[in-house]
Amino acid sequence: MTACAAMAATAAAPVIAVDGPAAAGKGTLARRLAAHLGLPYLDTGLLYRAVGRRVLDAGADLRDPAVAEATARALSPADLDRPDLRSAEAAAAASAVAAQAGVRAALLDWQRDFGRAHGAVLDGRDIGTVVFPDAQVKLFITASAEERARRRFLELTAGGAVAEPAQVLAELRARDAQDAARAVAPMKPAEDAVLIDTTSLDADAAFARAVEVVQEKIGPRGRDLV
(Lines of atoms letter the chains of each structure in order from A and count residues from 1; the text may use other names and numbers.)
(Lines give C-alpha, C1' and ligand atoms only; values in the text may rest on other atoms or scores of the structure.)
Protein backbone atom coordinates (compact mmCIF):
# COMPACT_ATOMS: atom_id res chain seq x y z
CA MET A 1 0.00 0.00 0.00
CA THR A 2 1.36 3.43 -0.93
CA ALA A 3 1.67 6.24 1.58
CA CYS A 4 -1.25 8.06 -0.05
CA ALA A 5 -3.42 4.95 0.06
CA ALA A 6 -2.53 4.36 3.70
CA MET A 7 -3.48 7.93 4.55
CA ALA A 8 -6.78 7.56 2.72
CA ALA A 9 -7.52 4.35 4.62
CA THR A 10 -6.86 5.96 7.98
CA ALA A 11 -8.99 8.98 7.00
CA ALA A 12 -11.96 6.68 6.39
CA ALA A 13 -11.28 4.47 9.38
CA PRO A 14 -9.02 6.15 11.95
CA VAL A 15 -6.05 4.28 13.35
CA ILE A 16 -4.88 5.43 16.77
CA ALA A 17 -1.40 4.36 17.86
CA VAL A 18 -0.79 4.07 21.60
CA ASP A 19 2.83 3.30 22.48
CA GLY A 20 4.86 3.28 25.67
CA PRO A 21 6.73 1.17 28.20
CA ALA A 22 5.28 -1.49 30.47
CA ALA A 23 2.92 -0.46 33.29
CA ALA A 24 2.57 3.12 32.06
CA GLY A 25 -1.18 2.64 31.67
CA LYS A 26 -1.32 2.45 27.90
CA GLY A 27 -3.36 -0.77 27.81
CA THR A 28 -6.05 0.55 30.13
CA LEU A 29 -6.22 3.82 28.23
CA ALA A 30 -6.23 2.18 24.78
CA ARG A 31 -9.05 -0.23 25.67
CA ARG A 32 -11.15 2.57 27.12
CA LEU A 33 -10.45 4.83 24.15
CA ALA A 34 -11.41 2.10 21.68
CA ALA A 35 -14.70 1.45 23.49
CA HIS A 36 -15.45 5.18 23.65
CA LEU A 37 -14.74 5.68 19.95
CA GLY A 38 -16.44 2.49 18.80
CA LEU A 39 -13.23 1.14 17.24
CA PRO A 40 -11.66 -2.34 17.41
CA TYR A 41 -8.84 -2.75 19.93
CA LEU A 42 -5.64 -4.76 19.66
CA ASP A 43 -3.03 -5.29 22.35
CA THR A 44 -0.11 -6.00 20.03
CA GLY A 45 2.03 -7.06 22.94
CA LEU A 46 -0.09 -10.19 23.21
CA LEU A 47 1.16 -11.24 19.78
CA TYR A 48 4.75 -11.26 21.01
CA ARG A 49 3.80 -12.81 24.35
CA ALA A 50 2.00 -15.59 22.49
CA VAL A 51 5.03 -16.24 20.28
CA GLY A 52 7.35 -16.29 23.29
CA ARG A 53 4.99 -18.56 25.22
CA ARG A 54 4.79 -21.05 22.36
CA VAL A 55 8.59 -21.12 22.02
CA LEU A 56 8.87 -21.79 25.76
CA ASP A 57 6.23 -24.53 25.53
CA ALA A 58 8.30 -26.20 22.84
CA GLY A 59 11.39 -26.08 25.03
CA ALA A 60 13.22 -24.12 22.34
CA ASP A 61 15.67 -21.23 22.55
CA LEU A 62 13.94 -17.84 22.57
CA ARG A 63 16.92 -16.32 20.80
CA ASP A 64 16.95 -18.83 17.94
CA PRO A 65 15.76 -16.63 15.04
CA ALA A 66 14.57 -19.52 12.87
CA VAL A 67 12.45 -21.05 15.62
CA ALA A 68 11.02 -17.72 16.74
CA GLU A 69 10.07 -16.63 13.22
CA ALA A 70 8.49 -19.98 12.38
CA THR A 71 6.47 -19.77 15.57
CA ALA A 72 5.33 -16.23 14.72
CA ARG A 73 4.21 -17.25 11.24
CA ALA A 74 2.18 -20.12 12.70
CA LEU A 75 0.42 -17.92 15.25
CA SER A 76 -3.38 -18.14 15.29
CA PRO A 77 -6.00 -15.82 16.86
CA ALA A 78 -6.72 -18.54 19.42
CA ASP A 79 -3.17 -18.15 20.76
CA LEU A 80 -4.10 -14.66 21.99
CA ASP A 81 -6.76 -16.11 24.30
CA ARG A 82 -4.32 -18.09 26.43
CA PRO A 83 -4.73 -17.33 30.15
CA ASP A 84 -0.98 -17.38 30.82
CA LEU A 85 0.08 -14.48 28.58
CA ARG A 86 0.09 -11.91 31.40
CA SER A 87 2.76 -13.65 33.45
CA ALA A 88 6.20 -12.19 34.07
CA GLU A 89 7.70 -15.16 32.24
CA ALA A 90 5.62 -14.43 29.15
CA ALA A 91 6.60 -10.76 29.31
CA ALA A 92 10.30 -11.60 29.38
CA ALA A 93 9.88 -14.08 26.54
CA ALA A 94 8.02 -11.46 24.50
CA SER A 95 10.84 -8.98 24.88
CA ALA A 96 13.36 -11.60 23.72
CA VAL A 97 11.49 -12.63 20.56
CA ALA A 98 10.45 -9.05 19.75
CA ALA A 99 14.10 -8.13 19.29
CA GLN A 100 14.31 -10.41 16.24
CA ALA A 101 13.69 -8.98 12.78
CA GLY A 102 12.04 -12.15 11.46
CA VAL A 103 9.44 -12.19 14.22
CA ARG A 104 8.57 -8.53 13.74
CA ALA A 105 8.26 -8.98 9.98
CA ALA A 106 5.99 -11.99 10.45
CA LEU A 107 3.63 -10.07 12.73
CA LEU A 108 3.71 -6.74 10.89
CA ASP A 109 1.16 -7.64 8.22
CA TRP A 110 -1.11 -9.19 10.85
CA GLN A 111 -1.23 -5.90 12.74
CA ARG A 112 -1.67 -3.77 9.64
CA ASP A 113 -4.49 -5.92 8.31
CA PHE A 114 -6.27 -5.60 11.64
CA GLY A 115 -5.99 -1.81 11.69
CA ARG A 116 -6.90 -1.24 8.07
CA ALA A 117 -10.01 -3.37 8.11
CA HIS A 118 -12.22 -1.02 10.13
CA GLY A 119 -9.85 1.38 11.87
CA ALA A 120 -8.55 0.52 15.33
CA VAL A 121 -6.83 1.53 18.51
CA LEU A 122 -3.58 -0.44 18.77
CA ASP A 123 -1.25 -0.39 21.74
CA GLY A 124 2.34 -1.53 21.73
CA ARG A 125 5.88 -0.19 21.50
CA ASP A 126 6.34 0.65 17.81
CA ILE A 127 2.84 1.27 16.46
CA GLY A 128 3.43 4.94 15.67
CA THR A 129 6.98 4.47 14.41
CA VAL A 130 6.78 1.24 12.39
CA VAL A 131 3.37 -0.42 12.17
CA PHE A 132 1.31 2.67 11.36
CA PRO A 133 3.67 5.61 10.78
CA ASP A 134 0.76 7.41 9.06
CA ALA A 135 -1.68 6.93 11.94
CA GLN A 136 -3.77 10.05 12.41
CA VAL A 137 -3.32 9.99 16.18
CA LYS A 138 -0.15 8.89 17.95
CA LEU A 139 0.09 8.78 21.72
CA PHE A 140 3.14 7.84 23.78
CA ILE A 141 2.12 6.92 27.32
CA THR A 142 4.86 6.95 29.94
CA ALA A 143 5.49 7.29 33.68
CA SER A 144 8.50 7.17 35.97
CA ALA A 145 10.13 3.77 36.42
CA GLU A 146 9.38 3.88 40.13
CA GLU A 147 5.68 4.54 39.61
CA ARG A 148 5.41 1.88 36.93
CA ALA A 149 7.14 -0.64 39.20
CA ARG A 150 4.74 0.23 42.01
CA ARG A 151 1.76 -0.41 39.75
CA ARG A 152 3.21 -3.67 38.49
CA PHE A 153 3.96 -4.84 42.05
CA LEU A 154 0.36 -4.14 43.10
CA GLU A 155 -0.93 -5.95 40.00
CA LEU A 156 1.21 -9.00 40.70
CA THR A 157 0.38 -9.25 44.38
CA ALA A 158 -3.32 -8.66 43.74
CA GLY A 159 -3.20 -11.72 41.51
CA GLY A 160 -1.64 -13.80 44.26
CA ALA A 161 1.94 -13.70 43.01
CA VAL A 162 4.87 -13.32 45.39
CA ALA A 163 6.95 -10.31 44.43
CA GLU A 164 9.63 -8.03 45.84
CA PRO A 165 9.37 -4.31 44.96
CA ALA A 166 13.09 -3.96 44.29
CA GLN A 167 13.11 -6.97 41.99
CA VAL A 168 10.05 -5.73 40.11
CA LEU A 169 11.78 -2.38 39.55
CA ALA A 170 15.00 -4.04 38.41
CA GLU A 171 13.17 -6.28 35.94
CA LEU A 172 11.16 -3.37 34.58
CA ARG A 173 14.28 -1.27 34.03
CA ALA A 174 16.01 -4.19 32.34
CA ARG A 175 13.09 -4.66 29.97
CA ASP A 176 12.99 -0.93 29.21
CA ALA A 177 16.68 -1.02 28.33
CA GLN A 178 16.27 -4.06 26.10
CA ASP A 179 13.26 -2.61 24.29
CA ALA A 180 14.93 0.77 23.75
CA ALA A 181 18.29 -0.63 22.62
CA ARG A 182 17.16 -3.35 20.22
CA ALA A 183 18.36 -2.90 16.65
CA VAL A 184 14.93 -3.59 15.14
CA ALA A 185 12.08 -1.17 15.91
CA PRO A 186 13.37 0.16 19.23
CA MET A 187 10.81 1.58 21.63
CA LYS A 188 10.72 5.36 21.27
CA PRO A 189 8.10 8.04 20.70
CA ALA A 190 7.28 8.88 17.10
CA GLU A 191 8.39 12.40 16.22
CA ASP A 192 4.76 13.51 15.96
CA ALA A 193 3.46 11.57 18.97
CA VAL A 194 1.78 13.37 21.85
CA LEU A 195 3.41 12.45 25.16
CA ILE A 196 1.14 11.73 28.11
CA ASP A 197 3.00 11.24 31.40
CA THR A 198 0.75 9.32 33.78
CA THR A 199 3.07 9.42 36.80
CA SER A 200 0.73 11.76 38.63
CA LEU A 201 -2.43 11.17 36.58
CA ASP A 202 -5.21 8.77 37.42
CA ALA A 203 -6.92 6.74 34.70
CA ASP A 204 -9.72 9.29 34.21
CA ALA A 205 -7.34 12.21 33.77
CA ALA A 206 -5.17 10.29 31.29
CA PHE A 207 -8.26 9.27 29.33
CA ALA A 208 -9.58 12.84 29.23
CA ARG A 209 -6.26 14.03 27.82
CA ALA A 210 -6.27 11.30 25.19
CA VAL A 211 -9.77 12.28 24.07
CA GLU A 212 -8.60 15.89 23.74
CA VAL A 213 -5.76 14.77 21.49
CA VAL A 214 -8.12 12.75 19.29
CA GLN A 215 -10.32 15.80 18.83
CA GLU A 216 -7.31 18.00 18.07
CA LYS A 217 -5.75 15.59 15.57
CA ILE A 218 -8.78 14.31 13.69
CA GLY A 219 -10.84 17.50 13.75
CA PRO A 220 -14.53 17.13 12.82
CA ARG A 221 -14.10 13.37 12.40
CA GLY A 222 -12.68 13.20 15.93
CA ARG A 223 -15.56 15.19 17.36
CA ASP A 224 -18.00 12.82 15.65
CA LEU A 225 -16.26 9.84 17.22
CA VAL A 226 -16.14 11.19 20.74
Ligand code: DC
Second form
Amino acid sequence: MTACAAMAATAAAPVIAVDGPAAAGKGTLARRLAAHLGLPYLDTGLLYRAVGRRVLDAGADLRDPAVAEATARALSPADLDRPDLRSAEAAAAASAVAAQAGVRAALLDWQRDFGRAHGAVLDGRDIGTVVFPDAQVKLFITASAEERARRRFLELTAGGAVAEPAQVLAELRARDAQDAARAVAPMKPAEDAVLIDTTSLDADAAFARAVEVVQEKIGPRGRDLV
Ligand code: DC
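If the structure you just shared is the form predicted alone, then what does the corresponding form predicted together with the ligand look like?
Up next: the whole complex, starting with the chain shown before.
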Protein backbone atom coordinates (compact mmCIF):
# COMPACT_ATOMS: atom_id res chain seq x y z
CA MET A 1 0.00 0.00 0.00
CA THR A 2 1.37 3.44 -0.87
CA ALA A 3 1.74 6.09 1.80
CA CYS A 4 -1.16 8.01 0.26
CA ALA A 5 -3.44 4.99 0.19
CA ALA A 6 -2.41 4.12 3.73
CA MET A 7 -3.36 7.60 4.86
CA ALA A 8 -6.71 7.53 3.13
CA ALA A 9 -7.48 4.16 4.70
CA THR A 10 -6.73 5.07 8.31
CA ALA A 11 -9.57 6.08 10.61
CA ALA A 12 -7.52 9.03 11.80
CA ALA A 13 -6.90 10.42 8.34
CA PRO A 14 -6.51 14.17 8.61
CA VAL A 15 -8.91 16.96 7.85
CA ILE A 16 -7.36 19.93 6.12
CA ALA A 17 -9.35 23.19 6.27
CA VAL A 18 -8.75 25.72 3.52
CA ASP A 19 -10.67 28.96 4.12
CA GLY A 20 -10.55 32.42 2.61
CA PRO A 21 -12.37 34.98 0.49
CA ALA A 22 -13.51 34.48 -3.10
CA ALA A 23 -10.93 34.14 -5.87
CA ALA A 24 -7.91 33.98 -3.54
CA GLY A 25 -6.89 30.66 -5.09
CA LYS A 26 -8.16 28.39 -2.32
CA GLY A 27 -10.16 26.11 -4.62
CA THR A 28 -7.24 25.40 -6.94
CA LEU A 29 -4.94 24.89 -4.00
CA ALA A 30 -7.33 22.67 -2.01
CA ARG A 31 -8.07 20.46 -5.02
CA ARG A 32 -4.38 20.05 -5.73
CA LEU A 33 -3.54 19.33 -2.11
CA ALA A 34 -6.27 16.67 -1.96
CA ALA A 35 -4.99 14.94 -5.10
CA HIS A 36 -1.44 15.08 -3.78
CA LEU A 37 -2.33 13.61 -0.40
CA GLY A 38 -4.85 11.06 -1.69
CA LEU A 39 -7.68 12.63 0.30
CA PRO A 40 -11.26 13.35 -0.80
CA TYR A 41 -12.00 16.99 -1.67
CA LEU A 42 -15.12 19.05 -0.99
CA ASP A 43 -15.78 22.55 -2.32
CA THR A 44 -18.28 23.64 0.35
CA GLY A 45 -19.12 26.83 -1.57
CA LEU A 46 -20.93 24.60 -4.05
CA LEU A 47 -23.41 23.58 -1.35
CA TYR A 48 -24.38 27.20 -0.71
CA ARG A 49 -24.43 27.96 -4.45
CA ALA A 50 -26.75 25.02 -5.07
CA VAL A 51 -29.12 26.17 -2.30
CA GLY A 52 -29.13 29.73 -3.67
CA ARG A 53 -29.70 28.48 -7.20
CA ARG A 54 -32.66 26.33 -6.17
CA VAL A 55 -34.26 29.21 -4.24
CA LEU A 56 -33.87 31.42 -7.34
CA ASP A 57 -35.36 28.68 -9.56
CA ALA A 58 -38.38 28.53 -7.27
CA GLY A 59 -38.84 32.29 -7.63
CA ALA A 60 -38.64 32.58 -3.83
CA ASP A 61 -37.05 35.28 -1.68
CA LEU A 62 -33.40 34.51 -0.88
CA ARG A 63 -33.83 36.13 2.52
CA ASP A 64 -36.78 33.98 3.55
CA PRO A 65 -35.20 31.73 6.23
CA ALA A 66 -37.86 29.00 6.10
CA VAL A 67 -37.59 28.58 2.33
CA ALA A 68 -33.79 28.63 2.35
CA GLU A 69 -33.50 26.12 5.19
CA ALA A 70 -36.04 23.74 3.61
CA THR A 71 -34.09 23.98 0.36
CA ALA A 72 -30.81 23.20 2.15
CA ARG A 73 -32.38 20.19 3.89
CA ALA A 74 -33.65 18.86 0.55
CA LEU A 75 -30.33 19.26 -1.25
CA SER A 76 -29.16 16.19 -3.15
CA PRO A 77 -25.67 15.36 -4.43
CA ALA A 78 -26.94 15.79 -8.02
CA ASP A 79 -27.63 19.48 -7.26
CA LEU A 80 -23.88 20.00 -6.96
CA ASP A 81 -23.34 18.88 -10.57
CA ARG A 82 -25.43 21.66 -12.08
CA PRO A 83 -23.47 23.57 -14.72
CA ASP A 84 -24.85 26.98 -13.66
CA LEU A 85 -23.36 27.22 -10.17
CA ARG A 86 -20.31 29.28 -11.13
CA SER A 87 -22.12 32.43 -12.29
CA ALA A 88 -21.97 35.77 -10.49
CA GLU A 89 -25.72 35.42 -9.85
CA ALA A 90 -25.24 32.05 -8.12
CA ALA A 91 -22.36 33.49 -6.04
CA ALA A 92 -24.49 36.38 -4.80
CA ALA A 93 -27.41 34.04 -4.05
CA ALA A 94 -25.05 31.70 -2.17
CA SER A 95 -23.74 34.52 -0.02
CA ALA A 96 -27.31 35.61 0.82
CA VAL A 97 -28.54 32.16 1.89
CA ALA A 98 -25.24 31.45 3.67
CA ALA A 99 -26.00 34.24 6.17
CA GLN A 100 -28.93 32.24 7.54
CA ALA A 101 -28.44 30.07 10.62
CA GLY A 102 -30.94 27.41 9.46
CA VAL A 103 -29.13 26.92 6.16
CA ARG A 104 -25.75 26.59 7.87
CA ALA A 105 -27.14 24.10 10.41
CA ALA A 106 -28.69 22.02 7.62
CA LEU A 107 -25.35 21.79 5.79
CA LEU A 108 -23.15 21.21 8.82
CA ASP A 109 -23.67 17.44 9.22
CA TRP A 110 -23.29 16.96 5.48
CA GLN A 111 -19.83 18.55 5.60
CA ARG A 112 -18.80 16.78 8.81
CA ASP A 113 -19.88 13.37 7.54
CA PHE A 114 -17.88 13.96 4.38
CA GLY A 115 -14.70 14.87 6.27
CA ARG A 116 -14.99 12.29 9.03
CA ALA A 117 -15.36 9.28 6.77
CA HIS A 118 -11.82 9.16 5.35
CA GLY A 119 -10.31 12.55 6.15
CA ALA A 120 -10.60 15.28 3.53
CA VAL A 121 -9.53 18.64 2.24
CA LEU A 122 -12.47 21.05 2.45
CA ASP A 123 -12.49 24.63 1.24
CA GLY A 124 -14.88 27.34 2.35
CA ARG A 125 -15.25 30.20 4.80
CA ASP A 126 -15.81 28.54 8.19
CA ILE A 127 -14.17 25.13 7.89
CA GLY A 128 -11.39 25.84 10.40
CA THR A 129 -13.60 27.84 12.78
CA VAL A 130 -16.92 25.97 12.84
CA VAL A 131 -17.14 22.84 10.68
CA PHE A 132 -13.85 21.28 11.78
CA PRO A 133 -12.41 23.36 14.65
CA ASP A 134 -10.10 20.39 15.36
CA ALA A 135 -8.76 20.09 11.82
CA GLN A 136 -5.11 19.01 11.86
CA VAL A 137 -4.16 21.64 9.29
CA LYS A 138 -5.85 25.02 8.81
CA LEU A 139 -4.93 27.35 5.99
CA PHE A 140 -6.42 30.79 5.33
CA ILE A 141 -5.77 31.79 1.75
CA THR A 142 -6.08 35.45 0.91
CA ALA A 143 -5.01 38.08 -1.66
CA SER A 144 -5.73 41.76 -2.28
CA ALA A 145 -9.25 42.53 -3.49
CA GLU A 146 -7.84 44.01 -6.72
CA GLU A 147 -5.83 40.89 -7.55
CA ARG A 148 -8.76 38.63 -6.73
CA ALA A 149 -11.07 40.72 -8.93
CA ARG A 150 -8.52 40.53 -11.76
CA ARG A 151 -8.46 36.74 -11.51
CA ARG A 152 -12.24 36.46 -11.28
CA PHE A 153 -12.63 38.75 -14.32
CA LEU A 154 -10.27 36.55 -16.38
CA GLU A 155 -12.09 33.41 -15.22
CA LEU A 156 -15.53 34.80 -16.11
CA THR A 157 -14.50 36.10 -19.54
CA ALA A 158 -12.56 32.91 -20.35
CA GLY A 159 -15.80 31.05 -19.71
CA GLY A 160 -17.58 33.27 -22.24
CA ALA A 161 -19.35 35.56 -19.75
CA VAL A 162 -19.56 39.30 -20.37
CA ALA A 163 -18.00 41.10 -17.40
CA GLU A 164 -16.89 44.58 -16.46
CA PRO A 165 -13.76 44.82 -14.26
CA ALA A 166 -15.09 47.55 -11.95
CA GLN A 167 -18.31 45.65 -11.42
CA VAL A 168 -16.46 42.40 -10.69
CA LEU A 169 -14.44 44.23 -8.02
CA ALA A 170 -17.55 45.83 -6.52
CA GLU A 171 -19.40 42.50 -6.38
CA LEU A 172 -16.42 40.77 -4.81
CA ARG A 173 -16.11 43.46 -2.13
CA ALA A 174 -19.84 43.31 -1.40
CA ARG A 175 -19.69 39.52 -1.04
CA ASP A 176 -16.59 39.68 1.21
CA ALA A 177 -18.35 42.23 3.42
CA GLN A 178 -21.51 40.12 3.65
CA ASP A 179 -19.57 36.91 4.36
CA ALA A 180 -17.37 38.54 7.01
CA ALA A 181 -20.11 40.54 8.76
CA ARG A 182 -22.79 37.87 9.18
CA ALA A 183 -23.64 36.84 12.73
CA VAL A 184 -23.39 33.07 12.12
CA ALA A 185 -20.04 31.52 11.19
CA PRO A 186 -18.55 34.66 9.62
CA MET A 187 -15.58 34.33 7.32
CA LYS A 188 -12.44 34.79 9.41
CA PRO A 189 -9.16 32.98 9.94
CA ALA A 190 -9.16 30.46 12.80
CA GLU A 191 -6.76 31.52 15.54
CA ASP A 192 -4.49 28.62 14.66
CA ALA A 193 -4.74 29.02 10.87
CA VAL A 194 -1.65 29.66 8.78
CA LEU A 195 -2.17 32.61 6.44
CA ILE A 196 -0.99 32.39 2.85
CA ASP A 197 -1.24 35.63 0.88
CA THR A 198 -1.29 34.75 -2.81
CA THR A 199 -1.30 38.33 -4.14
CA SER A 200 2.14 37.84 -5.59
CA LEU A 201 2.36 34.04 -5.54
CA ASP A 202 1.51 31.90 -8.52
CA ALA A 203 -0.40 28.63 -8.06
CA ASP A 204 2.80 26.54 -7.82
CA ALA A 205 4.35 28.78 -5.15
CA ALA A 206 1.14 28.80 -3.12
CA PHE A 207 0.94 25.01 -3.37
CA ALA A 208 4.59 24.62 -2.29
CA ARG A 209 3.94 26.78 0.77
CA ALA A 210 0.81 24.78 1.62
CA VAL A 211 2.73 21.49 1.36
CA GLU A 212 5.36 22.92 3.72
CA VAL A 213 2.65 23.76 6.26
CA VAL A 214 1.11 20.29 5.95
CA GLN A 215 4.52 18.75 6.67
CA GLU A 216 5.04 21.00 9.68
CA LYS A 217 1.60 20.19 11.07
CA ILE A 218 1.25 16.47 10.42
CA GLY A 219 4.89 15.76 10.95
CA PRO A 220 6.48 12.55 9.69
CA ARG A 221 3.17 11.30 8.31
CA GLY A 222 2.91 14.47 6.24
CA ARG A 223 6.50 14.02 5.11
CA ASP A 224 5.74 10.47 3.95
CA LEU A 225 3.00 11.80 1.79
CA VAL A 226 4.63 14.61 -0.08
O1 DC B 1 -16.39 29.65 -2.23
P2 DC B 1 -17.54 30.21 -3.07
O3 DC B 1 -17.21 31.52 -3.71
O4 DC B 1 -18.06 29.22 -4.05
O5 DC B 1 -18.74 30.48 -2.02
C6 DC B 1 -19.97 31.06 -2.39
C7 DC B 1 -20.60 31.68 -1.16
O8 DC B 1 -20.99 30.65 -0.25
C9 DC B 1 -19.70 32.61 -0.36
O10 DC B 1 -19.83 33.96 -0.77
C11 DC B 1 -20.16 32.42 1.07
C12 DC B 1 -20.78 31.05 1.10
N13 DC B 1 -19.95 30.06 1.79
C14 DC B 1 -20.03 30.04 3.16
O15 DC B 1 -20.68 30.88 3.76
N16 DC B 1 -19.36 29.07 3.85
C17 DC B 1 -18.62 28.16 3.22
N18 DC B 1 -17.98 27.22 3.93
C19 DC B 1 -18.49 28.20 1.81
C20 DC B 1 -19.17 29.18 1.12
